[in-house]
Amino acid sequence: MSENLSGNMTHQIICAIYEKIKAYDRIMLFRHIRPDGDCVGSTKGMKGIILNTFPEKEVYLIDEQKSDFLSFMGEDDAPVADEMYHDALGIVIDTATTDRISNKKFALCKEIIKIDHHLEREPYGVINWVEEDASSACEMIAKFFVTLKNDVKIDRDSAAHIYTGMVTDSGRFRYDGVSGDTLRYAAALLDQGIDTETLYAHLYLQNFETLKFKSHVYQQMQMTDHGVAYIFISHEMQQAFDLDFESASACVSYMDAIKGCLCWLAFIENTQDHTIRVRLRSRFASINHIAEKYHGGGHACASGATVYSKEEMEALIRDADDHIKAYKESHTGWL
């Protein structure tokens, strides 16, 4: 089922998760390469919600790649035999196609749930449950939770796993996406009496070096003829400011308010083989078509692409301005 579901719907799809997760007595969770919190969020927090329901069952979350900025979140488990995967159930959240799954080992599951809100591209597990309108997949679990409050069980620190990838993708709850229903479900988290001081001093101090190189984006980033800013982070200037990818990445926030700007975009030099990766985010235009066009995809407002030398990447600043420019010029109630 990999439409927009109606209430209904919704409720017999996360019946018969449910059902599928009590018929089995080891469950692995997946989740997409390069961790956000929404992916580690919902991964962990499905996790501590099937642990409190059926503290009996063996759950496993297995993944190599890590997040230093989410490393607040508590570590993974350590690898098991192949053998282990055989007879387990899989659930792969946050993730819409296969090639994207980090721990390659889903294949060997005895089933896949695959859990996801983005566009629907490939439907690859026995049940996918799939909202495109959801603002995070976090927010998915968060209403796996609520509409089985009377069967299944959730700790605090679960709750603050689930309400951390909430706030992260949705912007603290200012993207388009976020529903009434979204702050709903948030407040059911809140209620298990999560410490928000301590969650948001994790996610949005900053160090002294950081505050340095936000001024330097700040000098250095440019603007087109019509509202796109973007940066480009070279390799010199991620060695001088002592960036990892996931550092040099966060870039694309700093530009998000520009009066006029409808979209910017960050380019991240990865020497290691040799691409441009794109971070590109906008306001009021959808620009994912952008994206895929530049062999990536995403939400209509976020999204992520790769190009492949200096010439593709102006290529797509000068597709990303002449998109602004269009909308602009049919559009009105923009800022």
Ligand code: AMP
Contents of the next structure:
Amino acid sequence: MSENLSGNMTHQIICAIYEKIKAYDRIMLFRHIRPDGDCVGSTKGMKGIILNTFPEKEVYLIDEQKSDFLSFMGEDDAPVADEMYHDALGIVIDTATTDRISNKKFALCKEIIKIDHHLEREPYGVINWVEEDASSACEMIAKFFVTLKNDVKIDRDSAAHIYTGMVTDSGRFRYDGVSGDTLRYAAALLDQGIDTETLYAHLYLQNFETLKFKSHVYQQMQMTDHGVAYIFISHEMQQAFDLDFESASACVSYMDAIKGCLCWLAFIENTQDHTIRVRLRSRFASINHIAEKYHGGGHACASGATVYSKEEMEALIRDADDHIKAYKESHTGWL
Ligand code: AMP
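Right, the form predicted on its own is done; let's see the coordinates for the form predicted in complex with the named molecule.
Below is the whole assembly, all chains and molecules, this chain first.
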């Protein structure tokens, strides 16, 4: 399945997923490595919908990878014996390819359903519901809920989890993929009585040290001739600001509002595996092909990659600069 599914087709897929859920006594949920708000919110939200609708079913969300930033959404489930996977339905959400599924035991499940909004590369499920135009996987889970609202139930916490992923993956409903439907599905979640003041406090309050780090990023960031902003966050810098890897990686978003800068890159040194994580973001011009050239991939304007040396980092910056130069020369209307 790919982008622009007709409404009728989406309805059929959602009903087919619902029938699968009905048919299984045990359901396991899976998400991608390096958990973010969308994959955590969508899996927790789906778990809530299933348990509210079918309290007699067993539903597990088991994952060793955690995010401190998202700990307010609660713990995952404790590990279970491998045999428990064998007769279970696996639902993998927000994960384009099997190599990015965090809990590798997904492969033990009897059947797998894929629900995702990334570019379709690997339709690994017996059902593959992929909507490349959806602003988040959480939007798809909200759509699942709204489409089946006469059959399924949700509680306030699960609605809040789904809403959280919609907010984080769409940059607070600002990014390109946000449609009228996005807001209609978000409205259906808000109708459940979500405490948005507390939610936004969890998501957006910053501590004093983070703001100090932010000011350091603004001091240190560089700009290429044609408007690619970039920063390298060394291991020493991470230590100096007492940052874990994910908090250091968040710096990419600090550079997202520079006039004339259509692409911004964060390089974060990872001394554990001797790599440099690359986070690529852009406005107007797509950059996922650059991520793909450097061992990564992702969305048109938000991708991830890995480089293995400073030389490779510099080559990526040059590629991005060439690309933005060409884009600016052949387009008008960018800012
Ligand atoms: P990140 O900067 O890591 O948040 O990544 C931005 C987007 O690109 C996310 O939707 C990721 O799922 C996707 N992405 C990151 N790294 C990769 C990769 N190595 N391969 C494919 N997609 C990726």
